[in-house]
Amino acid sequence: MTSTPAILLIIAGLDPSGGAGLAADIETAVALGVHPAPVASLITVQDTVNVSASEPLAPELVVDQAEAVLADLPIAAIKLGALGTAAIGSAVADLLARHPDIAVVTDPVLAAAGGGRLAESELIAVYRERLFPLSRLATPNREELALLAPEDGAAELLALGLPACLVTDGEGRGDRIVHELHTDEVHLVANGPRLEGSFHGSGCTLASAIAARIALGDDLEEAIHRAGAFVQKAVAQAYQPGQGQKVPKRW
């Protein structure tokens, strides 16, 4: 008989371009071996350029959604990714309160890479005070991190009661790929050389990646060098399916 392969929620935005939100996590879950259980919190109009529109859904359908594969399946881990509104942000920690045992990673999505929003101002407050004390980690990358953090950076937010914070450091510069793991000190994770180009996804599927990895058993920090190992490869394997960015190989 097969056995039951760890399972992965996963509340994010829908991207039709397929290269971000959604597709990017479900793609990166069964590269990893885990099974996703995608709830969708937004629809995006979007392209491998920008977002030109996003529409939110209900929070009780995006609660509704969860709760459903909560209660029929064993989730091992859950990863958040766009969440859009501060009343589904509100919903989703109500959710995650009530779910304590199982560890969240949280992907603070504010805006696709093109620039366009994917989040309303007052998401930030939510993040800080609700959905940050109820994770394990948070992904922010360093143009997030001064909008949720602009007076003191990582240490503020490990202050409010997050864990541990990885500033990510995909769009960065030097030659190479530093991301900065904030817990009670500072480590600094390498995972590789910094490719030329624009990719489109590639932190959800850091994100996506942390979270499969703890879903199968590993450690934190075992965690984030795994994902960026495997995130590394999908670039340097990507693709450009569009116009614009290109897309990360994770499968």
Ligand code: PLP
Second form
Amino acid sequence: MTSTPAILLIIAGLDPSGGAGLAADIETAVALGVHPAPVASLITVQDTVNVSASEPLAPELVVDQAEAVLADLPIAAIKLGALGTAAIGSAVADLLARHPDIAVVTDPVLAAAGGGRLAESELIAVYRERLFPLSRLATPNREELALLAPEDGAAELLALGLPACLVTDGEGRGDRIVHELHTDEVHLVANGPRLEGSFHGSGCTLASAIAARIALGDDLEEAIHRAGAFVQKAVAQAYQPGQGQKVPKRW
Ligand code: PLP
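Form predicted on its own done; form predicted in complex with this ligand now:
What follows is the entire complex, opening with the chain shown before.
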């Protein structure tokens, strides 16, 4: 029998265009040799242009999916994508508190690239007060960071108990993509040239690649560097399946 790969538990939303959310996370995990255990938090109606509706599942249903998997499979890391509501965020925080030894990478998804909202504003306080202190890393982009920490950016989140914050630059403007890793120091993580176009699911891909590499045993900085290279390659090979954004080719 083939030996069992490392397993990544993913709690995220379903994007039926296949570009972002659970589909992006599953493809990324598989491409990196990790078995994905995907738990749905919300269902969206969307295409490659934007989100037209987002429907959260009942918080108990989200947690029951995850607990079933946690009771059966040896989960090496957890990735959180879109959670949608404060009630789901709080239920997931309770879940993480029951499994404190598993490293958690939290992508605090608030909106789709087209502007469609994917979270109610009450979820912001739950990220700050409950989910970040239980995470190993959070991966906000600059727009998300401005909403999550309007006073003092990443330093504000570290002061709340988040151990590491990667401010991602996928949607920035410079010629090169340079993420910022904030711990007790600030490291710039250069990722390569910025490629022309808008890419659906690149933030999800980066966060799930980091989580998958952590599941494989990398330390945080190694995981971020390898995940950055993975995203750069996936974006360089992106294709345009519909009328809107391109999708990174992760496989
Ligand atoms: N999660 C879901 C379910 C989504 O629909 C989206 C964007 O549409 C995202 C996450 C965030 O995607 P991105 O990686 O492009 O920021």
